[in-house]
Structure formats: C-alpha cells, structure tokens
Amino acid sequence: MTRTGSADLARASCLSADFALQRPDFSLTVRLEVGSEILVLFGPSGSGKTTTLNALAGLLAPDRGQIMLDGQILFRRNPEAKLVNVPARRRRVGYVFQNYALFPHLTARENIGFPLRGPDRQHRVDELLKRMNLAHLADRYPHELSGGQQQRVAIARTLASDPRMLLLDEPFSALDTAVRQHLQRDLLALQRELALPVIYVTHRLEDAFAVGQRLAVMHDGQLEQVGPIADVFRYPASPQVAEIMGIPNLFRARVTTAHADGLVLDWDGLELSALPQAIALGSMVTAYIRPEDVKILYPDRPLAEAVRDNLVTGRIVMSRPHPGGRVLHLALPNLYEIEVRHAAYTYAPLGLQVGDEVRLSLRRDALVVLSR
C-alpha cells in the first residue's frame, strides 16, 4: 500500500460507546472504549456482534445511552436530555459488509467513486485504486473480480468518504487462507496509517489473533470480558468467556484444599496442585491447562522443578498433525480426556503411537483456576 498524501488521514480518533437496545427475544447492552486499534468483537453467531455494528453506524437506534465518536455525539438517548440521533450518511462511519454489497452494475471504479462528489473526485478514486493495489483492475464489474479483489473494491469505496472509524463485520470469511491472511495485512498496515478506531467481528478465533489488539467476548447481548487479546485468551473471566473461545482441556473440580501455598483440587479422583488463590475449601470450580502447558516426559531423563508437580499416566488415543509437531489426545486415570500439543523435536525422538502410555506433567504454575 501507499501513502495518499492527504495531511488529515493520519489523525487519532476515539469512540465512547455505552447503549442498550431491547427487542422481544433479544436485549444488547454494550459499554465500549475504542482508540486507535484494532478491536476484534468476537463470539457465536446471535450474539449481537452486528448488531452493535449497526448501532454504531447509526443503521439502528438503540432504546437507552450514548454514542460519541470523536468528541461529537452520535446518538443519545436519556430522559434528562434531547434525543440526538446523527443520520448514518452523515456520522463518517465506514462499515464493509461481509457479502461485500458492491453495486454489480459499476466497475470497481465506480464503485469507488459512488460517494464521491467534487471536482477532486476522480484524484481520489486514481488514489484509492492504487492503495488497495486495483489500478489494472480499475475497470472491471464485480463478477470479473475474485472474492478479495471485491473486498478489496469494498474497502477503497469505504475509504472513500474519509471515515473517522471503519465497521468490519465477518469481512474476509468467504476468502480462502491466503487471500485472508494477505487482507488481514492489509488491514494491519492501513489502521496504522490512518490511525482509526477498527471494529473487526468475527467468530474465528484466528482472525482474531491476526488482527486484533484487543478482544471484546459477546455473548447473548453481553460483553462478557474486553482486554488484550493475549490476556482474554489466558485469563478468561469466567468459564462462559473460556467455551466461547474454545479453550481445550477445560474441566469442573472441587477446592479439598486451600492455604498459603496453593489449592489442591479434586478432578473427579484426580488430585491436582493449584497456584494460591481466594477460593473457599469446597467450592466448585472450572480449571484449564493449555495444551502446550501440558508437558510429556521422557522416561529416561531426571525431572526438572517446573514438571514434578500434577504428574499422571495418560494413553494415547488419537494423534494427527499440526504446524510444527502433533496434537495428541489421551486418556487419563478418571476417563477423561486431555489434549497435548507436542513439539515435532521433541515428538521425534520419543516415536509415540496411539496406544502408547506416557506420564505427562499438568503443570502447576500453568493450571488456571476460574473462581467463577
């Protein structure tokens, strides 16, 4: 991508958003501060991620709150003050669709072009094809465009009427691996420029990581935890956050014990060491350990300090491939299940099979006791 030259585009903005909405089989609350980032708002289909978008775009009034971009107020809605509701045309709010709604009838270039208006209209759209790497394509219809050149056209027509934030809503799903990640990119360097608030939604926990800089978990209508995504995805807030993130390995257990120098928890006959925590002794309790977290030893080698504590014998019960080494499913002593990503350097030498018993360390400075 390229530089366009314009002295406002590279500017920092900011939104304040904090709204509900009620519908008969569906009530959104969102209370949500975005700066110059990438925000990935993830979670299950009807989980009100469009929804939200919509709002923003001003596609939707809500019932309740406040929506501020930059210092303007875009909606408010209270009984102590006048409703204030900016028409969407009017709130520079640049929102792509996931079917990429690109009129079928235009070339890429009129497309593009569509909300421009002056005489400095066809300088824009020569600069926006050449940002988004369009120029040869510049005069062809949608149904002559591949699935990321139409993305592609989307953005630069988005761009177009000189957003203060861009909307993404599932935006480069129908778009296969690379193409994605190429997009994915894209997007990365242009919120760099152009140093925007992005709103990204997606239910692919990959996007996410490509993207985001920090997650916002939904779910029925409620942001469940917002944060770095690195953080959110160790540390989720609760065991609702950590099914909705598809966290392996997660598991119910009972606190047997709870003093200064840990937990120890009951896994259905499995007893486990914990990290200290304020749990009360008989409580409940979802715990998880990563799979990387999950270390298999060698029979022949001395344990190290961080792998003697939590040591149990699994079996082997399925193996496939992943980037870099396998993913191994086994069997524990109480009939459950846990999955182990395993280094291919480290795979190698031990020369494992399904059926294989191995002792595996569930280590205890990496089990993560969720207190609610």
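From a predicted model like this one, the values you see are computed outputs, not experimental measurements. Residue numbers count along the first chain shown, from 1. Throughout, rigid core stands for the largest set of C-alpha atoms superposing within 1.5 Å between the two forms. First, how it differs from the form predicted in complex with the partner chain.
Once the cores line up, the CA of Tyr288 ends up 2 angstroms or more apart between these two forms. Once both forms are fitted on their core, the CA shift for Leu21 between these two forms remains under 2 Å. After superposition on the rigid core, the Cα atom of Pro228 is displaced by less than 2 Å between these two forms.
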Contents of the next structure:
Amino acid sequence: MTRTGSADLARASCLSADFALQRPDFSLTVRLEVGSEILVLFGPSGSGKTTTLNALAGLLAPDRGQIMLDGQILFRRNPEAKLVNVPARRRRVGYVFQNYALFPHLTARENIGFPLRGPDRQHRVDELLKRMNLAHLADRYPHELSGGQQQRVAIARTLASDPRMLLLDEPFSALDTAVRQHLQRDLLALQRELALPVIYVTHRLEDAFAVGQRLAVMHDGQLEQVGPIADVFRYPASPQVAEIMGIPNLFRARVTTAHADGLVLDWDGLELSALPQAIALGSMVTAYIRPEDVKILYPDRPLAEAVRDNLVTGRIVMSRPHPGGRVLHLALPNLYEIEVRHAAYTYAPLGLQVGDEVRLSLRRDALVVLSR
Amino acid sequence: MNWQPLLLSLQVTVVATMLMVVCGVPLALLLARRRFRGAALVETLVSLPLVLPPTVVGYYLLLVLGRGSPTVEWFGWQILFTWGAAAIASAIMGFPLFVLSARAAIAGVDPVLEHAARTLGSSELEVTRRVTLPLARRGILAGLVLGATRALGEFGATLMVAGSIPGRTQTLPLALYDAVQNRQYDQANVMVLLLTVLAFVSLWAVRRFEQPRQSFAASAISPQERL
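Follow the form predicted alone with the form predicted in complex with the partner chain, if you could.
Every chain and every other molecule in the complex is listed next, the one we just looked at coming first.
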C-alpha cells in the first residue's frame, strides 16, 4: 500500500487520519492523507467504507489513532497522550449520507436552513438554493423531490454548515445514468470552487473514474492501495486489488480515431473499434472487456452482426473449470493475454484444447472505455 | 344534571396528562435511545399499572402519600383526599400507555437522521427537539390521547387515594357509581353516554395519529429518480 508518489508528499494535506478499530467480527485500519482533492474510497460492501466515514465525522470513536483536520486534532487516543474526541457537531465535517438523510418533516428550504441561525440565515439559504438550482423547489418536502433533487438539497444542507471537509457516501448510487453524470460534473466543479478535501465512497468503478483523482481501495477493513486512479488500475499493488476492481481484461490503449461512428483504439499494435464516446484523439485510455463478452467464433458459420468487429486470433494457453463453465486464457497477437469465460455447453464442437488457435471477437459493443 | 363531576374530571385529566408528559417524554427517550443496566426492570415497573388491580396501585399511593410518609413528614404535603391525589393516581394509571407508545415512536425514528443533525452542528438537546420529537410526534400524540383517556376513566386507584367527595374529589366515573347506588338512572345514563363518547372519539383520534401520511414513511427509503 505504498504506491504514493512524491507528488502526494508535496501536496498540502488537509486531512490526516491514522486510526484503527476492533469489533468482534471486524477490524478496521485506516491511514489516509487527503488534500484539496476528491479521494475515492472504493471497495465492496462490508469492507468498512461507511465505518471509516463515521469515524471521521465523529459518529463513532476508533480504539486508537489520530485524526487531524487543518492542523486541529479531532480525535486522538493513544497510551501517551490525553484522549481527544471532538464531538461531531463541532468537527465541521460535512457528511452527505447514503440516501441523503433529509429531514422528512422539513421542506427543502428548512432542511438547508437547519444548520444556520442568526439574522442572515434567510439570505444564506436563498443563496444556496440558487447555486444548487433548487430555488423553484424550495417549499417542497423531500418526498416530493426526485432522487437527484434530494441529493442537491443534501449537498446544499451540508454546505450551509460551513464544512472544512466533505464526506459523500455512495452519493449517486440510486440515480440513473444521465442524472448521475450531471451531478458528478457538478461535484467536480464544487470541489474546485471550495478547495476542500472530499472523500467519496463508492463501489462502482464508473463513479470512481468519473469524479476521483486518487483512489483508495478498501478490502476487509484494510486499505489495500492508495494512489492516482490510473496507477491503481495499471499497477494493482496486489491480486487482491485487481480482484476488487473485478476486471480481468483491463488494458491501456491510445485513441487513434474518434468520430461520430465510433472510436478506434490502438492496444499495442492491436486495432480495436469501440462505440462512440467523447474522448480526445490521441489520448491514452483505460479500457476493458468482460471475459463473458469475448466470443469464440466457429470457422464454418456465418458471423452474426454483433461479432463482426474486432476479430483477432488467439492461442489457448490455459483452460480451467469455474462454477458454471470454463475459463480460458488466450494469447493475442500483441502478446497480451485475455481471459474468456463461457458456459460448459457452448463451444463443445470446437473441442477447445490448450495450444489451439481460435478466432475471437472482442465485441465492439462490450468494449468499455473509461474516460480517463 | 350536575356538571361538577365532569368539570372535575376534565381538571384531573388535564393535570394528569401534564404529569405524564413531563415525566414520560424523558423516560421514553431514555428507554428508546440509551442502553443501560436495569432498562428492562424500569420498563416492567412502568408497565405494571397495566395489569395490577387499580386498588393495589392506590394502596401503594396511600403508603407514599399518606401519614408517616416522607411527603407528609418532610414536606408537609397533605395531598390525600384532594383532587391532586386523584390527578396523581390517574397519571400513574395512564402512564404506561403513554410511555410505551412514545417509546415505540421514538425508536422508530431513523438514527441516521439524528446523526445527520449532529454533523450539522446540533447538540443532543437540539437533536431531540428539532428532529427526534417532531418525527415521533404522531406516536407521542397517540400515546397522549390513550393515556389521557385512561386517566379520564380512572376509578379504583382514585377512590383509594381521593375518596368520592361530591364537589371535591368525585370525578365522573365515581359519580356514576354513586348515581347507580342511589338509583338515579337518568343521571347515570347521561354519564355513561358521555364517557363512552369521549372514549370512542379518542380511540378514533389515535387511529388517525397512527396512520402516518405516506409522505413521512416514503422519503427515508431509497428514492426513485423522477427527473
């Protein structure tokens, strides 16, 4: 877990957390430095992501360690020093909960005004309503708002409390793609404007790529790897991290053609076409294809529409059973290996053996290009 | 018709209800939100008047409020056989209905909402006042109506500690008993009708309180995108 480059050390760190917590069936160890950036805390459910946020926000106390924000000790418990545990209400750590936790008995306006008091309360609420594009919804109750609107109210309410840091727990998981992309762009802009440390918890790879600058991969209460997103993808610190990412066939490629009909990628000599996407010509991208989406072709049958693209020849280098079928590893002309999974009954007539050469289609519509 | 017993009953019920709220809301919060040793014991004690004969409760009250008890010896507080004693007896008999209902309502408030209030700068008192109690208010109101209605109909314990002194401690249920003893069936009929209507209306109200508007239940659950 030491793949943090020198750039990270140079960063003026705002949050520094180093703590551990022990429960009968769970233990959590966290060591994190977060500057003015969006750090994505990534991992499967049950890995300790929400517990980490709760500890940072002061909703639960770790067994030992220290949490510092902007030079202030928020929490400290160790044998040599006096216990410090600043209560949640004094930490000024903004927390956008999963499902938003809006107060159902208050309108959007009252929710946003909740942390505020004093004479310019109304003014500040109006300001936040306007900046989050909520002015026309001010007097609605949460149940009268869509998921995306509720989310904006939750962020506005957090901002009203004048936070020094933002924690977002699966903020976009309940939203559909279009709304999610919109809100992700808003979040990026917001972070740039406020220059706060932001920790963004998700278990979705696409979310991580869309908003994150650095990625912290969490598994079983441990941080497995922390680093720039592309690095974590290219150089997983452990097979564990690669597995958490859940992407066997991940590769880096250069965009050689980009127009309305689609992309062409150059994967170290192998030309692959992909669906159209807004990506600059010449840029390096991370892409993958799920092992289930690689199709082996029968030499004597006509090609179906879906598998006419990205035809390559591969040599089987490994074959093993897995629940429900087989896993093959195939060597491609560019010397990379690709994993293929198929059900036990398919391809039986081909009698696939190690050493055989087969024709493949890396289905164009299944090739996922991550936009960074 | 003599309206004195009705007025006295209302007076006793109002004071008893206030006593229930003052003691019951903090206790309900404690039982719903804090784990402490003896919580089960406290809950059982509070529930006891539900199943004890009211005369037993009245007898305990005589011990606590009567001659030789600390309230009389130390504070000189002579409350037996006044309407105040009737109010205390009614409050204790209605107390479990109020506390159990309020406790359930408070326990039903999503703790994440309280956490949210804390991270937004609220003290524990503010969390209770601005989040927990408003969200539990339907259950609390339902408990209040139930407890008040029970207090209104209280007979046995009241008779033990306050007697049945016409014009001073004779509440509606006691007056009804008197009327029947004296074969004044016209009066008895009116009182029976009155007590039945009040009980019916309050149970009706409780039903209304306990059926939340959909709004509140819906929003905590995963929101569906409707942009």
